[in-house]
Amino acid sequence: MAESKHTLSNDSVISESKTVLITGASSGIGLALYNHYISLGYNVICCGRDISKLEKLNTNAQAKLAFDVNDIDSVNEAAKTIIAIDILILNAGTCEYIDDAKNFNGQAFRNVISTNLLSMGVLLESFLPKVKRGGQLAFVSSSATILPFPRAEAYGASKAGVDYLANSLRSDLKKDGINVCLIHPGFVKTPLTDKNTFSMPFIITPEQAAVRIYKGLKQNKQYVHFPKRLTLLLKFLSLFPQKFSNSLLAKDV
């Protein structure tokens, strides 16, 4: 087979052996996750949209696949070099934050719900199909969806889809053999939160996330948040009334 145009690596067919792909695997928490999975001796096929990023990562990936989750073509064609996973971690994301809630930015609400929702229905079509039986799909989605941030419209309406989707995933995959891990990082310190200009508290690094997430998978939870002494105070403050934390909320963001 032609070796396509998506893959980095001299192979250009992914052999079956013990596999984990993981999206958005360039920086942030997908970087930490690669990094961390290939100490381990696992072999990693590492995906993210720029080439450029994945060009410098270190040689030990079994692929690099270069795509843009909202490309339905570039996806599908890299999926074509891969024969089996037996970790599928859907990491990509995006976030753009409302600023005038009253003068709503529909672009900015568009791109982020493409990004982070939408582009599972492809990944999901492309790779599901080959994970093994026995098998995890794992989604990153994120801790705000615990609690309606301010400015998070888009971003926490992106993730709390996620939620919906990998929990009803869960079930329905059970027939065939597939856990189903849902992720809820803290802040973590990332490029998409080097933006952030608020206290973020209890942030953690990207290495420290990738800990995290392989010690739940390893584990097969079907549920990892982290860090928990944020976690579990979202938990406690969505037992209030709603204008109780956004009072909280309102004066940090």
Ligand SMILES: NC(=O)c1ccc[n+]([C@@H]2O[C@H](COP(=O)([O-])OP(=O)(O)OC[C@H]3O[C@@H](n4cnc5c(N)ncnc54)[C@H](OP(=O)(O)O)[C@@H]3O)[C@@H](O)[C@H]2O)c1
The other form holds:
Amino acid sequence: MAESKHTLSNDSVISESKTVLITGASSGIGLALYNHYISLGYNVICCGRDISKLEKLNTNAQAKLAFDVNDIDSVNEAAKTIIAIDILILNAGTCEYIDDAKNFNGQAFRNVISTNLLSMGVLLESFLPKVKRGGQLAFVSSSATILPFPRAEAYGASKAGVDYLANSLRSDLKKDGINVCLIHPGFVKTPLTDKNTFSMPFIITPEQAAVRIYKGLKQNKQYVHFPKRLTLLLKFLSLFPQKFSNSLLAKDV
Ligand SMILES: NC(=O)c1ccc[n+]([C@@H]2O[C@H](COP(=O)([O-])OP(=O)(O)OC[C@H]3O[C@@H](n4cnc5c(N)ncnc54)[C@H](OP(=O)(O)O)[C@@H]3O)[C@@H](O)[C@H]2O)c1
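What would you give as the form predicted in complex with the ligand, now that the form predicted on its own is on the page?
Below, the chain from earlier opens the complete complex, with every other chain and molecule after it.
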């Protein structure tokens, strides 16, 4: 995929036309990322489960790949169509809550761990070899890993696994010239959070989230977290004994 310069009508150079692959680009944060990168002239490969949703995207992506991240064969087949990637953003994810911990919903736990964490092994096996030297690998995890939230046993465990995976891969991929970025969004208004009935402090729009992720990656950051008024507060609370944060969070969720 050839590198070229894209210019705005006022002739200012806005980006080198790099190739970005985004999973979960049919909705929420992934869709906002897709729109943002397309508006800046990047080649975007967008991925989702439902090709009809991807077909409705209003601009021409470099490629539209439909696969379920839990389906190893579909992921492998999709990856065969891709030659090279500059920025790989692993964003697709799901959330199911454990409403009754004593009667633990093992199926919900397996669903979430599979989609959010086990799928990473499949996606990395298929797409990471396509990432160029000097490229970037970004994981959309969650600020939920900063503190243990009630009902988030499945979601939080899956994202804590993603955190470890990203941080561990970072040192191993250094020799390949690939920067690994871990992303911790706070609450973002998307179909995923529209289901929440609890209050979501400092919630931001997917477009605001996309700009923060874009800027972080542009600066080659290893860790991007936002909005800081939430993530820094969570980090501060995490310094106290867990019984303190437990009682604080249990009131709301
Ligand atoms: N929203 C927040 O407040 C928030 C906060 C922290 C972290 N995050 C993380 O941000 C990421 C995006 O979330 P979002 O809020 O934008 O959610 P969303 O609007 O529900 O979008 C989720 C995206 O992931 C895709 N996806 C889900 N399961 C998939 C599967 N099995 N195979 C392939 N694609 C699948 C969906 O595709 P379909 O269209 O096919 O369903 C959709 O494109 C997730 O990893 C989430 O955990 C979100």
